[in-house]
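Next up: just one chain, as structure tokens, the form predicted alone.
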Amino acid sequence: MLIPLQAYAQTDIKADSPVQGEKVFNAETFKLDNGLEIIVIPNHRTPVVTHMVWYKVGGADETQGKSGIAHFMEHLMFKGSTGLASGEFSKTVRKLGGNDNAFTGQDYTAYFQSIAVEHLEKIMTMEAGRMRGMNPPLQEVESERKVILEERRQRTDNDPRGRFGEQMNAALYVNHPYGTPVIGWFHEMEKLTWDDAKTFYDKWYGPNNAILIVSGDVTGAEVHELAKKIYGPLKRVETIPERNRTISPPLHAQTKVLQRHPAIAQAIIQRNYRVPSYRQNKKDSLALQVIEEIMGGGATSRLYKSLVIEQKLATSASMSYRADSWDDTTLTVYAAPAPGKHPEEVERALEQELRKLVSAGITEDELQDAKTRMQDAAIYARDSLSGPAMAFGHALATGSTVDDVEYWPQRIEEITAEQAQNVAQRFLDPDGKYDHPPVTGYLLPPAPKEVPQENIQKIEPAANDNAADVPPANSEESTP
């Protein structure tokens, strides 16, 4: 079945029936006059809070040719701002007994601190100071550019798994910003300047493009009053750009990425599919989450039981899917071949399990067991401070709503076995034809060394022997 380009992104996104039942987190929501969204998740178990600010901008929003600027900006936010010298932000958090960090994704950049509730006002003041008052010394800009280049060397260039993942994404997201690594391409990172960073900051960093999330020993009223006092005076960014991203063209062949590296002792087989995110199609996304749990949810999952326990072809096998993405997202199936097992044999076994899913679907028992595990995990998340803040941040920064998070267990409950099979047939059929074909990757140890020709005993075939040439493997090989 040929899936039209981006067709699934336009199907039934708003067809949600009203949801009844208990909320998971009972979050309180507010919005300041300057556009700042506020989410408060009360949790009075301990006198501690997690304070997060999420900006709705990430690597996929960068100007072409300036890859890595979003991540560079994240680093520079720690190098000086209103009332704080370079490095003073984190030093102050540590002196107060807390910890802080930040991270950048394709669709968001987030900054967070965990600290005793008595210091919340101080943390808010410092974070508000760099929301519109970031001003690092120029020498810090140059030194931090060297830091991100070294970070790329360590995490990607010198890590075969990092290089492999980068190649897989580039092959899957052709002519789309998700194909560019969040950290950036090295040759473009080398040329990033303060002017690039300041332009990016002025365009995207402001209260009307941010979400403030506070989880912990607070009330909504307390956080709202503090936020009005501290964040309220900040000026809005005049115009937040729309996310008008490039679209991948239809492709007509599957791609195979083959990478060998001396540091790899255990081979990995991976296949990445482009599938809808929650923002694009809620019902399809929920069905994919159920499929992920059934196919890849630990030692009882279909893939693990079949490939590892029953067939003994692999030492591990699983499936992963992440719903939080502005555009298409990735579903991955992967396995590590057992000693003596050929990667292609394991790949065929993965495909066979997907064919079973497509042709026979899932059973009612599998469906109910998966729902129970998923819903229980959502309830247990109430006990965490940072977990709920992360859940709301990822969701809201990628186009979901507070109710999407609060009523997620009820929406999972609505998924049927028929819906799950239908989604599998449309997106995961190994024999299907797609505008965006999946990408298969092999990350392997070095090939066995060839025996020198002079050490090979030449044996002439008998006159009646039938000689046959062995053709090369029919695959596209890509080595970073």
Second form
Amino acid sequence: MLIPLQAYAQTDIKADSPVQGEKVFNAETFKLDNGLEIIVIPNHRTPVVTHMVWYKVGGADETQGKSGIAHFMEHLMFKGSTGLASGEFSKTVRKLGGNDNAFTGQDYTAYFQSIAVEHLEKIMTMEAGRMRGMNPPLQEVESERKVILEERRQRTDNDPRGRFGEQMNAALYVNHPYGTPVIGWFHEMEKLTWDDAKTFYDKWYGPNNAILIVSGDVTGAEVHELAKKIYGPLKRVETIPERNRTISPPLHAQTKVLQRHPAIAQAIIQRNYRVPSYRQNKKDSLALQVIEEIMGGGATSRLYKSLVIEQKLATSASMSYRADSWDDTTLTVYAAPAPGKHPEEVERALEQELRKLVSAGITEDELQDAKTRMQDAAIYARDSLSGPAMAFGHALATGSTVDDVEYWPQRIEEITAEQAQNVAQRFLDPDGKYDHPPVTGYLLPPAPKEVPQENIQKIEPAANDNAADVPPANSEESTP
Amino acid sequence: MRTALFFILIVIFILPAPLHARDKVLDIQEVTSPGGIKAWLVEDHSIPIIALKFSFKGAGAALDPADKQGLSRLVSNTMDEGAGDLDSQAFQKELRDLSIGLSFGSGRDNFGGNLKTLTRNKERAFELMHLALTEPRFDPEPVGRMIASNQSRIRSSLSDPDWMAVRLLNDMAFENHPYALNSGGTLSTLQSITVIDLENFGKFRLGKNNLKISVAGDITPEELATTLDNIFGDLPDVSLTSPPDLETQNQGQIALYERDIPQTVIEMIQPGIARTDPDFHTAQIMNYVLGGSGFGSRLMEEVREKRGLAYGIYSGFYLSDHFKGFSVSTSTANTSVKQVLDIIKAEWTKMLNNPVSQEEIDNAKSYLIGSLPLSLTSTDSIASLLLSIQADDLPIDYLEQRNKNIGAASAEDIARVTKRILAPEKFVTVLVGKPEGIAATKTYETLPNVE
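Same protein, different state: after the form predicted alone, show the form predicted together with the partner chain.
Then the entire complex follows, led off by the chain already shown.
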């Protein structure tokens, strides 16, 4: 079934723009004839490696009505493939003194092992075996479906905060697959079959839709040779589908999400904005990263200083933005109201800080300090085995390049105060009108008379586990 | 500013290398400062980063009075909120601007600190740590803010069934012992902590004589020796009382905290074994086979792989200075709680009555020895490992001894240690959820030591 192909080294994956200066990780890149991209990050401190395979497919690539199939497939990848019985993959890794796991996001599914460098070939052989050769026994599929339902209960349904995050997402991504949780909706997960998984697998899993990343005590040439031998013979998938996701229509009403729950003793107020990812707009994304650092980066950030230290309205306040996303991504502004403070008062204070950002921008000092911290973070990032592999995986699976990762500090350096203000004006203005207006959410204790008087999309606490459902605020499911 | 440093005579003692250098897991040097302060160091100049971690033995939350629960935690939250001439914002701003990670943390037994810096900012990082340790300000604003932040954390946890289960397990298994208290504080005890309490904590608990230090990264032993005196040299000697040792309380009891959630969280604990016990490494093999390994363990096979009853199930040793336990954690749909508890019991019995297969033993040894280098891949993780070895007063060649002991354990050793440890009738069990078909022996209406 496997046709051996003559694989040979290609030049580096093309850099999209000329950049100079020191690289963060000094990764080496290769590509096999069957389309497999290879990234090697040499790190000779300890004789170990992290080996990862990222598939450029995730929850957002599922067929409608089959939510959770990307994640279910990830689980089934441990359930028996060419030459390996069910469960044997992880057991073999453990036996060799290694750790393994996998995770699924909206845009990617990744499998990884950390192990002594002398076992790299064995690990590669097993990983290559399940790239196109999955064949789990049907009773294993049945029991594993129960496992993912337990996973959903554990991660999402057992804590109202999980369901709240899921609902916030659903409201922000109307008619876009990011509104569906990666783990899946319970009622759809219950019905997933091996046929569903196999269809998904055959469509998306293959060397031409995968990235191999090896970090650790190896050279690029060694990994390239091994990969040619082991992954080289794998047949490519004839046509990898385009990632054309459904598009959200312009929305005209403000969306507010209110959840009251008896288990909630600490209220949360959150506003989620739809903003560009790095793939969609590099300059905007870099500017948003700078804004995130200034507004939400720890004890000296603007939001914390204003809401927590000076106004005493909240016990925590922050902003977070994730650049690695294929389509739009989410920027979150968040606060936990202090006792006795009305959530609306806290929301107004958050808005006030955003208005200040929009109208007055950031200072040169703030900008320089933020840049230094962010560039220092890139140095700290090198102090890890799996961290750099993760950084490349997230970036490449969501449409960024190797150079985007390597020259991130230089690209941050280019951002100006004007750009930062401009981005804030275009995306974060509380008084702005947007095609995809932000979603504001309140997660509150039961206190009926305190309901905000607006158009409220009301979510009552679910009466039982199967009724309402949720994704974690962060759309990644770790497993198996 | 730092000229005084250059006139200090530097004296370093580096221990002779162990006999079989090639078998060494890590090249650990013991450094002693001119002032007599000792630290373990793993030098690595490949990345311009230094990680320094330390622990004040026996200074942790177990010494907090019941009406001041959370005192250690609050000290750890406020020592980095202003020191010397720097108020909270000035101190934090300097840390941020120089990308210095400086923090404190408190466990039940020990109170500790972490410092992580880029080499280029090391001098200031060491000064700021010295300042935080010796001249913390405890200004009313940050103290009040940190009390509020801890209260908020507690209220947030009240929707987290895993947190609730651990809270209850502490209350059950450690009943009438300081370990049963809430080391994170309660809503009311946090409010009662004063600035005087915080100041006394430093005076009476943080001494040169109960200090363990570990360092990894871009620093030489010579420089570290001077640095140790600069950071820690001003600390007093202290004398601490010690809580009594403790056996597992409420053995055989099942406690229930009923919550309207789809899944029940299960926490169980029975008596365990000390890390310093000669049988500890043999016990690690037993634990690995039973439930410590995750995938491949007997519990995971029976509960998850064969029956799909849980996302995960793990066993492990609970190691503290005054209590040694062996625990199991999982969560399962309310309808299958009884089935999962029965499986756990059955696996205990099976392990007690049947020898572990040679294949299982070989696999466990291979993992336990082979995976050790995986925890040595960052300056942080190396420093943490060094500190945990020192905190238990284990020798500097502990890692080599550990590997040797694991390798030498026989099937008979494992059977003997299994009989010594496993005792299903001694389990105290805590359930949080709405389990079906379970007769709890104790029911909680509210969580103890939260309000």
